[in-house]
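Encoded as C-alpha cells, the following chain is the form predicted alone, with no partner shown.
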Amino acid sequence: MAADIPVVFDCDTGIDDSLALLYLLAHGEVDLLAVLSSAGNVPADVVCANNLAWLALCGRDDVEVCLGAAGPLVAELMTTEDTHGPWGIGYAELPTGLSTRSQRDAADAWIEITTDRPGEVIGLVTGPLTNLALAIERDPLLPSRLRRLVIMGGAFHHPGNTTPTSEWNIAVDPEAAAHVFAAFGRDGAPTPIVCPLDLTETIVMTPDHLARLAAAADSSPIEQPGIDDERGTRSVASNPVVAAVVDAVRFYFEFHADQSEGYIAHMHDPFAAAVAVDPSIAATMSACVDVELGGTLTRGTTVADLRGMWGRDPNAAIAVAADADVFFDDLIERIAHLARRAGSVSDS
C-alpha cells in the first residue's frame, strides 16, 4: 500500500513516545517526513539520540531527525527519569545509528516541511509544544498550512499526572501550549485534535499485550513480565525489536506499579499516533481550550470552554472516547510486522 499520510512527529522520547515512533514506522500508509526532538521526559539531546537509535534498530536511517529547543520558552526544564529511566527508554539498550541528526533545527523543520507541502502534512506532538510554538512565532501562517494536528496533552475532567490538575506535556512548557492553542481556530487553520489524560489513561497496556506482540512477531521465548519479577530483568527475546520493547515497557510497568496503579502502562502517545493516522478511531468534542499560566496552584492546567462562556471560537476537538481493544489489536499487529522485517534484516 502506498504511503500517502505524510507525518511530522515531534516527541520527547520517552517510553510511550518510543512505541508511537514504532507504530508510525510500521504503518504502511505513513510517510514519516521527520522526527523532531523536544526536551521533556529527558533532555533534548538524549531524546534525539533515542530517536536515532530506534530508527537504527528498525533499519530506517533514512528518516530525518532534528534537534529541538533545549528548554521551555520561559520555565526551567523539568525531566522525568523516574518515569522513563535515566535515558528515557527504560531498560532498553539500543544500537548507535549510522545516521546523524539533521543540520536544521526542529522549528525550521516545521516551517520548511509545511511550506514545501502546504495542506498535506499531519503534525503529531507527543511532548511539550516548545518546538511548534517557536515555529509559529517565526512563521504565524504555519498553522494554516497543516492538514491536521494531533496533540497528546492536557487533562480536563481528570486528575493531572504532574500537579493535581496539570498533565506532563503541558506542565513542562505552559507558555508554548498557550501559544499553540491561540494560533488555531482561525485564519483557515485546522482544529487540533487533543488527546488528554481523560482518554489516554484508559489506553492500558498489560503484560499480556507484550506476550501477544512476541507471538505475532514469531519471537521466542514468549515473555510476559510480571510484578514478582526481579527489578531490571532483561529480555532474552530472539527478535531485537521485541526485546527492546519488552525492556522499555517493563520499566514503565514497574513505575506504574510503584504509583499504586497496577502492573500496567498507559500508552498515551501510541494512541495519539493512531489518531493522527485515522481520526475516526476517537469520538471528539469541540471546545475552546486555553492554558492557565498565572495560577499559583493551577499553572499548566488546560481549561476547556464547552459552552461558549468566553465568547471565543472553538480551537480544539477533544478526544473523549475510543475502543482500546481495537487500538491494541492494531498496535500489536503493526509493530509485530515491523519487528519481523527488522529481525530478518539483522539476521542477514
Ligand code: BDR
The other form holds:
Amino acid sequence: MAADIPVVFDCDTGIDDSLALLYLLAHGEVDLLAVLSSAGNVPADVVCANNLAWLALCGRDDVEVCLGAAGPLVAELMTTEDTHGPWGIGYAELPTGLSTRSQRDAADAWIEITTDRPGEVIGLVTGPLTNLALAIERDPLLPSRLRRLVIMGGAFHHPGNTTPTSEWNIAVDPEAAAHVFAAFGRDGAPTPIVCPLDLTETIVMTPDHLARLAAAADSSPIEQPGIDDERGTRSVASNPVVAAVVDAVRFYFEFHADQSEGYIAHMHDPFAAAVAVDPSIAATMSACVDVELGGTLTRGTTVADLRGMWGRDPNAAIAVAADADVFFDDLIERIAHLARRAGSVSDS
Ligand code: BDR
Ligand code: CA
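We have the form predicted alone; now please give the form predicted in complex with ligand BDR.
Starting with the chain above, the whole complex follows.
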C-alpha cells in the first residue's frame, strides 16, 4: 500500500500518545514526516526521549524527532506523572540512546515541513498546542498550508479532567490553544477537527483489548492485566512491542481505577490519530471555539459557540460521535501487525 498520507505528529508522550504513535507507524498509508515533542504529561526532553525510544523499539530510527519548547507560552509548566508514570510511559522500559533527535526545533519543523509541501500535510496534535502556536506566531500563513489539522483537546458539554471544566491539553497552555483557534476559520485555512473529552472518554480500552492484541500479534503468553494484580506487575510477553504496550497501559488502567473510573483507560490520542488518517470515522459539528484565559474558576475551559451568538465564523469541527468498537478493531489489528514485524526483526 502506498504511504500517501503525510503526517506531522506533535505530542506529549504520554501513554495514550504512545499508542497513537504506534498506530501511525503501523498504518500502511501514513508517511510519518516528523514527531514533535511538547512539554505536557512530562517535560519536553522526556517526551522527546520517549518518542525516540518507541521509534527505536519499532525499528523506525529513520523518523525525525524534534524537541519543542520547554514550557507553555505564559503559564508555568504542569506535568502529570501521576497519570502517565514517572517517565510518561507507565511501567514500560524502552531502549535508550539508540538514535538522536533532530537539530531543528519543533516550531521550525512545523514551518519548514509545511513550506516544503503546501496543502499536503496533515497535522495531529495530542499534547498542549505550544509548538504549533509558536510556529504560527513566527509564520502566520502556516494554517493555510495545512491540508488538515486534528487536535485532541477540550471539553464542551462534559466535565474537565484537569479542573472541573478544563481538559489537560488546553489547561496546560491555554494561551497557545487560544492562539491556534484564533488562527483558523479564515484565510483559506482548513477547519481543525477537535476531538474533545466528550467523545474521547467513550473510547474505553479494557484488559480484553490487550489480550486481543497479544493474540493477534502471536505473542505469548496472552496476558490480561486485572484489578487484583500486584501494582507494577511486569509483562513477560514474548513480543517486545506487546510487552511495552501492556506495561504502559497497565499503569493507565491503575490510574483510571484510582479515579473511580474502573479498570479501563481512555484512548484519547490514538482515537485522534485515527481521525487524522480518516476523518470519516467521526461525525462532527461546526462551531466557533475559543478558550477562557481569564476566569478565576474556568481558565483553560474551551467554549463552543454552536448558535453563532458571537457573530464569528466557525473555526472548528467538533467530533461528536464515533463507533468505539470499530476503532478498537482497527487499532488492534494495525498495532498487532506492527508488533509482529518488529518481533520478527528482534528475533533475527
Ligand atoms: C489528554 O491529556 C493527556 O494526559 C493525554 O495524553 C491526552 O492527550 C487527555 O485529556
Ligand atoms: Ca497527550
